[in-house]
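Below sits a lone chain in structure tokens, taken as the form predicted alone.
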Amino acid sequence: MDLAQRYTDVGVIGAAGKMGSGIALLLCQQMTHRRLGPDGKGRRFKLTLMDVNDAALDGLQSYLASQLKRMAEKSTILLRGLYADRKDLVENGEIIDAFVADALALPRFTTDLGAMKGAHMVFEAIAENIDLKKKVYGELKNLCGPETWFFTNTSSIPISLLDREVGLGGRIVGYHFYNPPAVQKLLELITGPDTQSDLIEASKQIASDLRKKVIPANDIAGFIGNGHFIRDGLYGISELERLTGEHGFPEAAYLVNHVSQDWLIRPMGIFQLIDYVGVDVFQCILGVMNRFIDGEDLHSTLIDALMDKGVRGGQNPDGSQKDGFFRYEKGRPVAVYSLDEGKYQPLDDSWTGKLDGLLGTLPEGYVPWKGLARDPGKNEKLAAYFANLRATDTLGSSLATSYLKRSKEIGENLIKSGVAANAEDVNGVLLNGFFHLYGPINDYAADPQTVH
């Protein structure tokens, strides 16, 4: 079966799921151009997208609506190729109406797992959860052929031990789009010992197909991106604890949380990351990498506690930012957790201004990560700014340099220990899947006149 056949049939599950939403709509503008390009006359396409919540289904058809027209009005050169036989549609509105009802009728919404059954190629993006990915593709094995191809989007979890404990036979990858999954570029591509290799290249068409950057993984635990980004959160976290008994909670989650984004010139600190990807979610990936990765410490009491307590983070339906280490308004942090008191302690100029005085000022040449985000020269910019940090003997310097150190650590212990190919690989992820501005295996730390 060619892949331009596979594609006549595929299916979701998760679909109504924060991932699994945005996969469901690069894949149903995808499937809708070929069936209208000249390969899909004649041809039948069918989407299937199941999840276990009804009503968030119904949630999912909205969404697919507005972001299909979205889509459509950023490609109307593209739709009347397409579209160019249909002497009916004038103006572009008509075209993207077109687009929008063509593409909306591929879809077929279920909360039946059995609607897979002759699926050429599932898409997976359900919990993080190894019992239940386990369960699932046991079923989904007897209910598709043996040609079907599965894509999971775990982040974490073995790809070769679903594909050895279901018998899969070599049928699955790892596909891990990063949040939100229609907006961001970076897919990791995990493959295993045994995976087919025609699967493989298939991968390789599809994400290009969906118009994404592959960076591959080897399959370990944790892959690339969460191998750093859960080594760098324990890292703050441990921080955080360092400074409890100095300064208490808050204000050393404050500290630490201003150090790693500002200091470190990153798109947010790293408590406000763990709340984005839900201090749940950071609990459960701990949990994985630590039952498979030996001689590491892959735990946090302190997450625990959190837990306990209902700090959980991630997000609401419409996509605001549920309370975790920090409270939100609006998306900005207005509070921090005190874990002793067990309530959130307003962010007022009357303690964090005194903080900030304890952390010194920022070094010369700091441009916030938005400033610098789309400048053509921040690779000077930043060499020039961590050469001051280096040369600056404040608190707020010191632990940058310390938490740079750790990171550069972390990047090269992936490839030392055979998770990432090279340096361009592990860099590669963080710049284009966390959006920082430079990869952790650089010399900011100890040269800042070398950058990589």
The other form holds:
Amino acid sequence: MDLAQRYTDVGVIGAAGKMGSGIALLLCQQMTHRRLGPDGKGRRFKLTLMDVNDAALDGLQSYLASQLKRMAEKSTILLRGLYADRKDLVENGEIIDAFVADALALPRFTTDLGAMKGAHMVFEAIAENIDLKKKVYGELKNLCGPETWFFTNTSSIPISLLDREVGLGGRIVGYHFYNPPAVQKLLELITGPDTQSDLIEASKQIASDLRKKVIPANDIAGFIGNGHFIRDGLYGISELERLTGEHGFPEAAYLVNHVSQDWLIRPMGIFQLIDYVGVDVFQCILGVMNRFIDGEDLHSTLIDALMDKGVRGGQNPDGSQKDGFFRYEKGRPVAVYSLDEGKYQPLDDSWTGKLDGLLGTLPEGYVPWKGLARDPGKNEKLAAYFANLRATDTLGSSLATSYLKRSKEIGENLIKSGVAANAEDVNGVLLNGFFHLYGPINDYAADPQTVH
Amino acid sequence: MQMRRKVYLAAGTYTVSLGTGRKEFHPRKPRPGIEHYMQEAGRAVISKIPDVNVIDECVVGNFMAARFNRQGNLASLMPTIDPALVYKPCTRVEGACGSGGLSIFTGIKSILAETADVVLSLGVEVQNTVKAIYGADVLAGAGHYASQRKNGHAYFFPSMFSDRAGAAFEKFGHEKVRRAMTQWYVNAVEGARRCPEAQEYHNTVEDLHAIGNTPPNPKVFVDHLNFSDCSKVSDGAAALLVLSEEGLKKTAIAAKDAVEVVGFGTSVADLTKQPEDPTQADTSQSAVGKAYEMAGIHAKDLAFAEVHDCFSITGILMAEATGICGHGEGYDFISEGRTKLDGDLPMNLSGGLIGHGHYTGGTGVRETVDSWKQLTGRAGDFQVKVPSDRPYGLMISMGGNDKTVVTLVMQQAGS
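Switching forms now, from the form predicted alone to the form predicted in complex with the partner chain, please provide the structure.
Okay, now the whole complex, with that chain kicking things off.
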């Protein structure tokens, strides 16, 4: 079966979730383009969107409608070509409306996994739970034909394990989209030794169709993205715990978050990032990685303690941030969690100012992440800034330098352990998936004479 | 043709040109409607005369309020400016982006016909009501819908002028033309920074040449233009009075505060046809020739020009249409800085359509108000020197792909 044929019958499982809805959107757009293109003539297209949450499927329909319209507005040049033979569609507005109507005609919404029968490709984005995934794939194996390909949006579970234990015969790849899938360009492609070669090639083509940048990762739990993020998060947590003795928990959380955002010029501090991903998701991925990676203690009692107190992070259905290490208003942290008291302490200058004083002044050449993100000269500016950081003897510089070193060590270990092929792939994941301005494998923490 | 009666312009004003670039603009927050702009501009004019009742007639130039604002019958909105305008004659005129020029042209005709002594001429457009991709549909109405729109580009008008730029690249060399287009953009922003009402007034970019040289991306826009080559999407209005000698007396406006229209020209070309030579704006050239002939002057007699630069390439074609340089010579003329504030023929000193903004149906009036400001010494930081041996200002208001053009030659009254 060629790829054009496979695109005619596609399923998404967990389609109403945060990741699944974005994947459904991308597929819906791509399949509609194909239906309107020269290869689509005479073909029937079906996109089966399955989720166990029936109410969430209602939200998925309206999400698709609004997002497809936005996508059409941004791709009207292409759409005018696709609708060139429709004489009744003249203006951009008419063409955009026609595309949305055509795209919304493809999905079938269902809570029944049995509807996947007949699908040529199934994209799965259910919870990161090995037993659940094994159960679902066990059913899919019996439901779908022997040629069906499976794409699992796991960010940590080894796909060879699923393949072997369910007996999928190499018909599964790890397809790790980043959140939100409709926006983020990065896609980690995870293959195992038994993965079918034509599936690997098609996976790259499909990623290209969905306008994603593919970075390959080997099938070791956590892959590159979480392989770095989880360990980076654990380092932040260990620093928090170390500083708590001297300063107190909320103060230490503020310090480490501040250093990891501003002193490292990252888009957000490490605890904001854990909140964004979800404290619960962080714990879940830790559990998976700890299970499959030997010789490394991937566990955090602090994360467990937060979960015990109901501090889970993640997003509300409207996209707003839930409480985690921090409480947020309009996306900005306004209070920090106090573990002892079990409540949030407002961030105000009366105490954060003193901590800022302890850290010292940001080194010369500092520019916030937002100010550098689109600056074509950012690499030179970053090099100059980090040179000044190394030359500065303050608590902030010391914490930031240690953080840089640990981040680099994590990156290099991902290559040594065979997760990533090279530094370019490690840095590529952090640049494209986490919007860092520089990859972890750099010389920013080292004095020039020590660089070889 | 000769002027059979003296015609003056005075009491000019314009609103802020609101849209991207202005600090107070936020695309998702509510903004004033079209009548607000009409009222703000109209009342500012009225505030400059002792008695509103001397206004005999009103003209409002507008392109597409019926689509941008779902509002027709704009003439009847003029009395919302002042109750004294109820029962006055009022006309709405439309010639795409040349509507503002037509507003003044209509006022001039009323003065010449001796049916009015004082005409309130206004131009207005409020375009930020729709996203750019839908705005492109609305503006495409300036082309021929039946024969051009279906096969046209998503960004219909940018594509038309992109084709003109492409033809110029081919004929005169890419580097030479591109350098001039970028310089035109740089001049536009520099001009806008001198005019508080301009849309790019708050622009603080250091390296404007780098922005101007951004490579075009045909996947998201058009083949030969980048976004900096384009005029702004704007909300705004401009207004002034068109007066006879008697009108000057009735409004108590001193001659030194008015400009005299010493020549004007209007020309249209066939909307259904493509330009014969896309590297020339021959309709504009025709209308400029008429105005010069009526005024008895040549391009060398001009102190400045306010021209229609809906795109950077258009600005260069307009520079050539003034006759200050020959066909194909405009590129070097611009690149050498000869249209800057201190150049041989300064142009678009408050930023033009690219820097000041382009509220389409009002732009011709805005250009005329800026001309009036220059000739009466009111232009502030963008004031040009008006030499006594070159006392004239030229205004070109153009609609569509060089299809509907109004030109004016003016000098300070009494000079």
